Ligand code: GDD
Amino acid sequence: MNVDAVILVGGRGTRLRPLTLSAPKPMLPTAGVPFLTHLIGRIREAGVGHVVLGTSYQAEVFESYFGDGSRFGVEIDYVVETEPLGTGGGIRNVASRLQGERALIFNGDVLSGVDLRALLARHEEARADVTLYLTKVSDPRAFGCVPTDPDGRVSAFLEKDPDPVTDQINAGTYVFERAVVESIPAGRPVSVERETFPGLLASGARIVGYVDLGYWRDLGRPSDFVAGSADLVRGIAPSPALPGPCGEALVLPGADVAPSARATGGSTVGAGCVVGPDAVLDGSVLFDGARVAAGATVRRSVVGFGAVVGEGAVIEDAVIGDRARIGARVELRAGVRVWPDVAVPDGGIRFSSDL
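Could you show the structure of that chain by itself, in the form predicted together with the named molecule?
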């Protein structure tokens, strides 16, 4: 197929801190493998064999994991922005690497089941300049709000509008004609959402929407990150790249889970993790080398690389940074984030703010 895939992975992932201090968001383990592995697998399944990664923040991490892409069945090129160029600038910056006449462009943090071949077919049949994959969410304010005419043509693009006119949003995957990529100004930061799309609409370009109401989630916030990982493990979100047998939980080789511990809700237990007797893991992600002691409960949370949760502790809707140590019987809930290497002493302390 004469189509390239471009994945924008240059963001700093600030909403996922402190997890994104050690790795860029698209490289965080999700159902046991770096998130991007799932997306690249879906791209390959759609018959696209050439992938360009537009990197900036921690650029080297991508290449050291994915290499030339051959292990993943695709050819991967890397284009590094020494200063982040924004989403539009990132797209423009890869123009010289495109081999075909059009490109599928992806935000690097979206989990979705959209039919990529059907998206491309819609683009071709509509003879569009750009086709946007659109979905619907209950609260569109955190996204690009994208109304369409009855014939499916995009009529406006309103990024992060506090008062959205529709619940239809930009799902973060586009088809661009190569000429449109080349029309974006080079060498300076450009937002595709705030500058390119409104500019193209004003100039009369043909931008059409492809609405798909199947599975969709942006993994940019901790609650979505854990939910997306759990959906992959439970088979609710499709991926050809799951690393092992899934279901209620995914336990990677080299993890040691006590027989009386319970892992449910699509939890992932990373390599080298130790989970003690009677511990409960529900809808959570344990990065490699994490330890959860006897009788502890971890729900809808992330436990970072090598972090420790003490005996009888309760962790709910929280993010534990790498190598942090949570003492016995400590309770952390409701969005608490613990920074890497922080030690929270034993004792039935309840925390509701960041540590």
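Please read these numbers as outputs of a predicted model, since none were measured by experiment. Here the rigid core means the biggest group of C-alpha atoms that line up within 1.5 Å when the two forms are laid on top of each other. Numbering follows the first chain given and starts at 1. Compared with the form predicted on its own:
The two forms, fitted on the rigid core, differ between the two forms by 2 Å or more at the CA of residue 144.
Having displayed the form predicted together with the named molecule, please output the structure of the form predicted on its own.
Below: the lone chain, stripped of partners and molecules.
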């Protein structure tokens, strides 16, 4: 197949802090493996064998884990972005590493079930210069909308609007002809939404949409990250890269879960974790080495590497940073984020957004 895959993974993941202080967002454990592993697996299944990672923040982490890609059934090249270039600039920055005549391009923080072979087929059949994967959302006001004509040709790119003309949004996956990639200005920031796509439309380029109504989620916020991981574990979101038997929970080798503990809702228990008697995990993610003491409850939350949740504590819709220590009978709710190495003393209810 004469197609490269390009994955843009240069963002700093600020919305997911403090988790992204220790690793870039695409490398956070998601259903037991770095999120990028799921995406690369789907790319390989689609018959694309060459992947270019456009990196920036903690760039060395990607190459250290994925190497040349052979362990994952693909060939991987790396291009480091030394200054922020935007999505369009990031795409242009990898042009020299492309091997084929078109590129399948991904934002590195989107989990989807789009049929990649069908997306590529749509591009080829339409003889398009660019094809966009579009999805429909119930409330498109928070997104850029992409209307299409009856033939599926894109007619406009509209910024966030209180009264959207369509429920179709840009879902963060594209097919570009190589000539289009090379036409993007080099060496400066370029917004693909505000500059590249409108410019292509104005020039008469053929831009088409491929609407897919399957699974789609942007993992940029903690609540979406947790939900996306749970959906992978439960089989709602597709992946060929799950590291073990799944269902209500995924328990990685080396974890110790007490027989009376309950793990449900697509929870992940990382390697070396300890979950005490009568503890409850519901739709949550425990990174490697985390400990949840007896009788504690963790719902829709992330517990970072080596963090400890004390006996009888209640953690709901919260983010616990690496090595943080949550005392006994503490209640953390409503979007609380506890930063790495912070100790929260026993007792009390905390609603502060930042501890």
